[in-house]
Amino acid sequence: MKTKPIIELAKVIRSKNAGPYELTFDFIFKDFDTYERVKNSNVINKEKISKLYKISKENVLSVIAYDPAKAIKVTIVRPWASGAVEETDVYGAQQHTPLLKIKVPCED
């Protein structure tokens, strides 16, 4: 079967902060059938997410899909807290680039 990049499928892809422990990420769809396509393949999971971040799936709080806004939203606890002296982006913004990797399967 064949794959299309998430970048090509979705308007928006980003992260940011969700509290000093927590990040998330949105993918916010450019229409109803595109986002209906992505959501169905159920490629963006917890696995999935875990693997990118190189993280354990409990540390992968959430995936939740919202129709209303065509888009999904991941939560995943941050390697350390905001701020930290390890922390490398105070505001979560530059988090998004694992998530580039996605690929949807497609008919076209």
Second form
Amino acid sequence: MKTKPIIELAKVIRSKNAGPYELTFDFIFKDFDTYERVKNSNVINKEKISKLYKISKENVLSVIAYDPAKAIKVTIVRPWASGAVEETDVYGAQQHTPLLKIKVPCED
Amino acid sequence: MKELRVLSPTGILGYGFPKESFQQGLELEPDMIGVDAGSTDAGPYYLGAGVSFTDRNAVKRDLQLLLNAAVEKGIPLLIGSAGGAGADPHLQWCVNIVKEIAKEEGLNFKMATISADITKKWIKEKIKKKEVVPLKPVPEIKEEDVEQAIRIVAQMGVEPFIAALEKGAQVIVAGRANDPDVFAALAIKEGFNPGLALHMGKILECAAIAAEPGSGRDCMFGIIRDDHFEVEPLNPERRCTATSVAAHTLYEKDNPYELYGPGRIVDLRNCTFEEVNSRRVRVFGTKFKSSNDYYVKLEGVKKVGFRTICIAGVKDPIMIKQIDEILKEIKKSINENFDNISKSEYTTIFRIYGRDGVMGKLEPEPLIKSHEIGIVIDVVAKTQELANTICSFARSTLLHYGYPGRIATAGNLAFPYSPSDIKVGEVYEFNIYHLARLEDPTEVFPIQLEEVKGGEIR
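Having looked at the form predicted on its own, could you now put up the form predicted together with its partner chain?
Full assembly next; the chain just shown is listed first.
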């Protein structure tokens, strides 16, 4: 089956702290049709996220589709609390790039 | 139709806002001005050190405009999470700026200051009663965490604000507060639907971030009525769309359907977002559910040491190829040279930009593909002196280290600065992020009232 890179379908792909102990990723799609297509394809799921970040599935806390904003939200456990000695990204704003590898099946 | 109008000038007090947008907001006759001054985003340092992450001059600039407008219009000004982290030193810092402005500009008003500091004794009693629970994925709280904490605050809900308003306060400077509550307090006091009020507060607390194009330093206006609220940005170059407003509930939260806050859940499952015109969005259907028990969020930090860093670049390809082995040798040399100092007294991290400097252990491909790398030698130790010592030794050893195949024998590092080593100071970590049950929503948030008399304009 043909696929399309997620970056061609989403308007926003971002990461940010949700409090000091979690990282949350948002995918906001270009239009409702695209959103429905990605949502129904189920390519964004706990297993996929755990593989992309090389973390355990238990550390992927939730994957939620949010229709009003044509968005999919994923939340994972932060590798450490924000600002810990090992910290690399206090705001968690640059942790999204592994998500850019996601490919979505498409018919055309 | 009964309605209440709220002006939100900026995402964070001190981030600034265009005067034109603010003036536009004042012309719409707001019933209150609200501003959030805080966040944990900037990390644990600010709560620990008792300093603001915003700049004093920038905060004063914003407050000058806000105080003058509130006093002139005779409307309340509510400030939440004063000074950023919202503990007593931050609160005092903000109050001093408010008083300074009042004196300079001859402003008179009744001010309430609401503290959000929590005593160790109080938490320990709550722990004994099993009334402190972790916010997942945080571990259970131990007495030791409380002992180690430098400073602990609780996030207040709407109730302390309402209590201060009922006492006649016009300007409220509050310590750590749940962000939306600052904007919802007056509406809830006036009997509007608390679900709608808090949802509107959630959007207003970030000012124009929910608009398109978004901005954390531009004004937003909210109007709450019987069964809906409306939001509109005040800069004509921005607009709210159904999607931009809906998407905002995703921001910095783990669940877009449920917004947790002190004593409640705001349920967004049945919300509808309707575009009133090209710039204004109307929201219906937000529901409020009271919790059986009233919990507030606690935030605490402990001190872990002192930091010294050194920033350097490496371009030599022979060196880059074996950077891991080289850094391993440097760490070994540190341990050997300072074998009289326990290894538990310091941590040395070599951050490699160009490989995994941004993602650390989350980096799925820790490979170097660039022609140069950035190294941050990062030492955290029990004392500043020891951090300086280890960082200095690591820097000089790495600079002159003779790795296999070396041809650039004059030095291995490119320093952008002299001095090369930078003392960063105290290092803190979050160690409390828990919920505590309250008997009364105002029990740990004492209100102090004061008549601020600025007198004549100087």
